[in-house]
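This document opens with one chain alone, in structure tokens, the form predicted alone.
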Amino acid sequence: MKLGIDFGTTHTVAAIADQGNFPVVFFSSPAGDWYDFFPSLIAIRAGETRFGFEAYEVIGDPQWTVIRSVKSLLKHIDRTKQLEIEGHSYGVLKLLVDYLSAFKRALRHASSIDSNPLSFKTSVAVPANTNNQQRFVTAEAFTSAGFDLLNMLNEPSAATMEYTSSVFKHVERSNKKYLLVYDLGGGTFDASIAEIQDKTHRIIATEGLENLGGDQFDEILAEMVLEQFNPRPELTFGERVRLLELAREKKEALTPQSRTILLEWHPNEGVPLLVRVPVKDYFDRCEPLVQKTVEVVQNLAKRIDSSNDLEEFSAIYLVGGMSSFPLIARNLKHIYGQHKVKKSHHCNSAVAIGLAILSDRESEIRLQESLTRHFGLWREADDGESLVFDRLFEKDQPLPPRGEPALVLRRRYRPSHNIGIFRFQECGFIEDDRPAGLVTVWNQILFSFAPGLEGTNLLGLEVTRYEHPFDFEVEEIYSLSAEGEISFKIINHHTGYSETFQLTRTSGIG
């Protein structure tokens, strides 16, 4: 069975493959209640691990640990293998693929999937901005958790997928068009223009928050409901996951036309209390937070239209669990008027969706991804007076077609050096020449220039710069996959000796 999965920070959504049509899996509860969703919340107690809708039944009972935004771990990934809650120590990898088992279990055993497939033949989406380690770890857990990996899709890309399917119906007969989509979801912010003609799907440009999701809007209502009490209670973790889910859900459920929230909380386990929050008070805090997002819209939508009157554009498409946060249409709507914002009819499993089409289509459809960050290493320059940083993969860069030969890049030079030391780094843009925004540092790599080296173990010996660089040349080779994975080949041209990187595998978590 072929399903397309959007691992998300609040929710796990998946949809079906079926002789073209792409229903949504629902879920059922332990109550049996049925949801078209699987919830992204662990709980931990005393090595007894609850997952899912079992977890949410536990928020708030003091002797379990709950863990929202399982997603969320992995920002967190290249710093950290560890989570320290409450004096407890957790890991990383383990929590999500013991996550992802108990929802492969939940397909097979508490879904609306009526066969029990041999296996689940994935496609899986990830944040446009996530840095390869995460996209490794991601995969790794999927693959852990026993799903066979089809494919990785950035989330807005996958979002074009549908889009094309449910809005843009006849594509092979149109114009060339660009969409700008507009995915905010629980935890990440996304935007990313595709060139749609006939059975294309180009990605051109993406620009995004890492740290800029639905969370952060939770955090603000449950910030007001704190702010009515005096004083101030103190929480506890699972007191505060307690309110913060209490946010969600009434966040979720704002309308247009909703005027107060009303919030039954009390901490420490005290009779509830009746919390009312004004909706325009609560809109007027959340304000700066779709500002940012509207910003990113408007810096991407220049550089296709300079006018930003989207005139090029088929539509500004919302998708993502906040894409019917009123704040966000009412913003665009504003800027770009009512006809250019168009929100997905299945804004919550528009990924998933689109994630199956394409794993249903594939031969169809033509996607061409593009590189979401930079990429490229520092190097002496000035006799090594300098240090300048060689952007070898640009943002944006677009990554070849799936089934063509990767794209290779070569570096060929003299060394200067007994042993050659690369540090490679991912990041969002570029500042005066050097890294910015959200740096990924990669484990450096160590390649012995000077004969007699090749092949010794060259950690810890001394690294020696000559006053001449040696009589021969070294070359550096690129490979860039459809996948957007990098491979780093050096060769020796005096001796023949060389050693390939896989440089996606080379940050692993190990």
Ligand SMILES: Nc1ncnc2c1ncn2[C@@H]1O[C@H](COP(=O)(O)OP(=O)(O)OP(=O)(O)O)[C@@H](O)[C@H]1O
The other form holds:
Amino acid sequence: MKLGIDFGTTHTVAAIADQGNFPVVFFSSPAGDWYDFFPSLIAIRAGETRFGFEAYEVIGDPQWTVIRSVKSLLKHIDRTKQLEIEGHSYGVLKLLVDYLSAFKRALRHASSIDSNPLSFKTSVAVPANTNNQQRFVTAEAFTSAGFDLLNMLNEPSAATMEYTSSVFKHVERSNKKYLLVYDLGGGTFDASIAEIQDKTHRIIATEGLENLGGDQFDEILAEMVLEQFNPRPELTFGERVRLLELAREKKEALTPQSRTILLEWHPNEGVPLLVRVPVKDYFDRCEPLVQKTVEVVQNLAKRIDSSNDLEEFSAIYLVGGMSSFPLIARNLKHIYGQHKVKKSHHCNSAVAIGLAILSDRESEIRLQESLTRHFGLWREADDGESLVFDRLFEKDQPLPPRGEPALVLRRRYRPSHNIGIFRFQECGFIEDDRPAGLVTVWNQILFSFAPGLEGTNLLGLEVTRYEHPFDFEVEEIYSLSAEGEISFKIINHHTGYSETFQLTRTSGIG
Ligand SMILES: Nc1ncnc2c1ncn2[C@@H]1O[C@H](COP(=O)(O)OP(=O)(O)OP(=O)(O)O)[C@@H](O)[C@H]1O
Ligand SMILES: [Mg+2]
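Please supply the corresponding structure for the form predicted together with this ligand (the preceding block corresponds to the form predicted alone).
Let us now look at the entire complex, which starts with that chain.
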């Protein structure tokens, strides 16, 4: 069975490919209710774990620690990292694999899929500005949980595919059009511009805010509730999670007509109190968060269309659960007009549907993504006096279309060290010629320039810089694949000795 899985911060959503249709999978909770998602939750108690709906059931139970956003574990991990909870230690990669295994069991035994498929040929997505380590850990977790991984895409790229299949099919396809995808989920915001013509989707620019999502809007509401108590109650971890869940439910129930949020809550197991929050006050507090996303949209749109009327765009396409939050469309329509802002009919599942489409029609659709982060390395300059950051591949560099050869970049020079030290870094943006934003530091790679050292263990050897460079050349060859993976080969042209490193595989995650 071919399917797409959107492993989201709040919801894990699946859509399957079924004879040209891409239905969203429904999951049955233990109480017997149907949901079009599986909650991205893990609950932990003294070495015991529960996942999804079963974790949801123990929110607020003081014996259990509920991890509200499983995906956020990916943000600051390497796969060897351990999570310490109440004296017990849990491997982060194992938790992810166990979560995805529970999700797979739910697909087989508690979902709307009526067959018991032999395998799940799956496309998955990651937020656009995810770094390579997180991409690799995600792929590893899915594979270890028994999914047959076909593709890994950026979330907004998947959403463009849902757009073309559900909206764009009614439009003259041969006209080149741009689409701006706005995806505000539970934990992340991503926006990208796609150029769509016939069956070719080219993602030409992407921006994201890694820590902005619905969770922050829940926190604002929870804060407004707490402010109404005097003295302000001290909450245990479990009570805080319960309040945030309540806030989330109230936020999701808001409509453009809502005036007051009524919330029944008891701090510290006390008598429930009715708390009233005026919607206008809540919206005022949320406005700065919404503005941050709007700024990203405006900066992106300017790259294609400096006039701000978005003549060249077919739409700003809203996906992600938070696109139902009234302030979002209101702000965007105010700037770009009613007719330009369109909301997906499947805003909770657009990414999963787009992925299912790609799993099914891989050979028909030409998807070309672009790099979402800068990648380069530090080099010595001025005879070893200073360091400069050599940007090998820049953000928004188009990746080769799928199925086509990798993009190759070469650097050839006469070395002046006995050992070359390669310090690769990945980053969100460049400021004063230095990596900035979220910077990922890769493991160092060592290569022997001095012929006598070839093939030996270089760790711990002293690095010497010679006054004059060697009289032979070495060459670095970088290959960037359609999936954004970078391989690095280095050759000594004098001796013919070479080594190759898969940067996504050997670096960073130990
Ligand atoms: N009708 C609604 N009104 C307001 N917010 C909503 C509504 N429905 C869902 N949300 C919010 O949308 C967020 C979840 O969106 P979504 O399912 O797209 O996120 P995700 O894919 O799990 O997360 P991410 O993409 O950030 O990893 C939650 O904060 C949820 O409360
Ligand atoms: Mg999402």
